[in-house]
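Presented as structure tokens, the chain that follows is alone, the form predicted alone.
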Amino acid sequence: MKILFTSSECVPFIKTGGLADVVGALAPVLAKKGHDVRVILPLYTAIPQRYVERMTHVTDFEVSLGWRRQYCGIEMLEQDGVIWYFVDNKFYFGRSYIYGMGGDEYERFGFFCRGVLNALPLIDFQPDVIHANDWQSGMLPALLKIQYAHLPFYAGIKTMFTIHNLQYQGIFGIKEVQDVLGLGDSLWTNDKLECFGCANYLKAGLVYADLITTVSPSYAEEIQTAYYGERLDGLLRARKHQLYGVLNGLDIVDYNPATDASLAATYSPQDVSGKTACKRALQEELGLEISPDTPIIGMVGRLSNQKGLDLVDYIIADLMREKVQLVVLGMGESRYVNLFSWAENEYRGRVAARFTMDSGLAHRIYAGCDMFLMPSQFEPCGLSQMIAMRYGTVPIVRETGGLRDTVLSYNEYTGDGNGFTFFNYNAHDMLHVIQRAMHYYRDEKDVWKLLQERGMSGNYSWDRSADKYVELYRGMIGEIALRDPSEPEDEFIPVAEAPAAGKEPGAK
């Protein structure tokens, strides 16, 4: 199959969040399965020079945006079996930031969507499927259906639109978007492009794409409810027969404790002794008390309400009455920067917070901590809990979205489970579960070792998820009949086999 991914970011070239990890990992896996896979993204100034030097110029043309005619260049490089295209325009993408504050974001990413469609005949690539991701690519399925589908070159192209986080929608004024993209008045109704009096790029993708996916089965169900649906739940329920949840995977080469060069010591499921050295090294690096018996709880991610940090705020004094250390890495809201700065000063040697994006330190936290806390309000998929398990760090999560699909709470009667979970969005429920995890860490070493080994032995690769995407692509172009997503399916959970019921933990 011929597949084109469109994305506003993609590793290894540019990254601000999980979207980049997903596209950058999935595309090479599909290419290895024999498909002609290409990815197109903006050519930002922030893309490292070592990649820019390898690019070759393919073509250039002008893109009409209202009264403007803007230059659009297409640069290309090949890597990992994938052809990567970059949309070049210094006015839109030669800035000091990736995403701005909304001033002309509608024009920047409107240009990107139209530039991608205009480029296809000129780069001589006619994809079977265009796989668009998040609101920055959301207008592409709409433009294709409204303005391009009558042309023979575009008539057979199908589109898939993936929601990575429904909260970010690309909401702008109708008049501004209308003027830039030439979309007539008849399109601005609530069953098409209009959304509560505004233009909404994400809604455009949801209305006009042939299939919609999101990044976990549970999140696909949750966003059809008013609580999680971000005012689009009605539309998502209307399209429930074209809405599929496919769980993300990990780059298992990058996240591998047996080969990770950023760690003080490497280790594997068969021999986890190196994790002790990683813990000591982390305590030394962050100025924590050197105490091999004190459990370290880690948190890595955006500092925002979505991540459940208000729960941590509420119980942090109670938590620090326990014999525990806390490590936090991330950037975000000043409220939480202030919280963890205060905690680091108040509990010297027991709390360490770093407000930066540091991939190497993130790896060392995953490896050096004993537990990983993710009490999210909502979590479309979440990669951190899977990375933590791969590094033998036991997750403590709230049962929502992809966290519910990947972490099963330990059951002391059957021995099933790979972590600890709580359901209600409640600070003391979370504290109780943390205390339960610390009990097993201190007093039931065999269970703790089992949970570590089970997490490290899990299947977190993209292979199964890539096969699901191929199945959906084939269904879109009519090669196979697709299962209705509203029908139950035995969805896989990427964890090791649990012991059979009735066996003692650790029994063979």
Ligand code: ADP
Contents of the next structure:
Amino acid sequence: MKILFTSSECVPFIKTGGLADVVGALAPVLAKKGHDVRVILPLYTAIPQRYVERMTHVTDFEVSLGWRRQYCGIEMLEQDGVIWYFVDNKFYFGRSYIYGMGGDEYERFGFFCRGVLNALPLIDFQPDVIHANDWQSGMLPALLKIQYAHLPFYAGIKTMFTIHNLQYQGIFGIKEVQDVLGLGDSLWTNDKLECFGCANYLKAGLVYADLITTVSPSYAEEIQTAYYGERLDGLLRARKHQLYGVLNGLDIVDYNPATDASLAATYSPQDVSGKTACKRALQEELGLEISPDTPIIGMVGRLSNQKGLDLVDYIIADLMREKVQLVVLGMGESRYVNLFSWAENEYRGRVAARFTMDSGLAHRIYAGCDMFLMPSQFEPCGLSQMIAMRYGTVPIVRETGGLRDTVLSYNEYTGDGNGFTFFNYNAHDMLHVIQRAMHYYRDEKDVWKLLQERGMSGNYSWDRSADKYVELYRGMIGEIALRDPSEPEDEFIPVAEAPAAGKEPGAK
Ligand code: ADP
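Show the form predicted in complex with adenosine-5'-diphosphate (ADP), please, because up to now only the form predicted alone has appeared in this conversation.
Shown next: the complete complex, the earlier chain at its head.
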């Protein structure tokens, strides 16, 4: 099958969040399965020079955007069996930032979507499926259906649109978008492009794509409710027969404690002794008291409301009354930077907070901590909890979205589970569960070891998810009949495939 991914970010070239990890890992896995996979993204100035030097020029042309005619170059490089294309325009992408500060995002990503569609005949690639991701690519399915589908070259191309985070929608003024993309007045009704008086690029993708997916089965259900739906729940309910949840995987080569070069010591499920050295090294690196018996709770992620940090704010004094250390790595809202800066000063030697993007330190935190806290208000999939488990760090999470699909709470009666969870968005429920985890850490070491082993031997690879995407692509082009997404599927918890200690963990 011929598949084109469109994305605004993608590892290893450029990353701000999970979207980059997903596209960068999924495309090569699909290519390995024998498909012709290509990815197209903007050529930002921030893409490292070592990649730019390897690019070759494919073609260039002009893109019409209202009264503007803009240069559009297509550069390419080949890597991991995938062809990666880059859309070159210095005016739109030659800036010091990737998103958000220019006030002309609708024009930048409108240009991107139109540039991609115009490029296809010129690069001689007629995909079976265009797989568009998040609001930056949202206009592509709409433009394809409205302005291109009458041309024979485009008529047979199907589109999949994947939601990585429903909160970010790309909301702009209708007049501004019309000025750039030339979409007539009749299209601006609420069954098409209009959304609460505005243009909404994510909604455009949801209305016009042939299939919609999101990154976990639970999030696919949740976003059809008013609480999680970000004002698009009605539309998502209307399209529920075309809305599938496919759980993300991890790059298991990059995240491997047995080979990770950024760690003080490597370790594996068979021999976890290196983790003790990693813990000590982390305490030294961050200026924490060296104490092998004190549990360290880690948090790595964007410091945003989504991540449930107000719950931590609410109980931090109670938490620090326990014998515990807290490590935080993240960038984001100033209220949380203030909170953790204050805590670091208030609880010297017991709290450490770093507000940078530092992948090496992130790896050392995943390895050196005992517990990983992720009390998200909502979580489309979440990669951090899976990385933590792979590094033998026991997750404590709220039961939402992908967290619910990957972490099963330890059940002392059946022995099932791979972590600790709570359901209500409530600070004391969270505190209680942290205390429960600390009890097992301190007093029931066998259980703790079992939870670590299960986490480390879980199956987080992309293989299974990639097969699901292929099935959906095949359904879209009419090769097979698809299952209705509202019919329940077999529950999949990654740990269920990884027997440990003579028992089938996660088995019901
Ligand atoms: P989201 O996509 O909502 O940001 P995910 O858990 O899906 O959250 O993915 C976040 C990814 O970004 C993880 O790989 C995490 O380790 C990484 N990450 C987040 N913040 C930082 C940081 N400050 N330094 C290094 N890595 C980070």
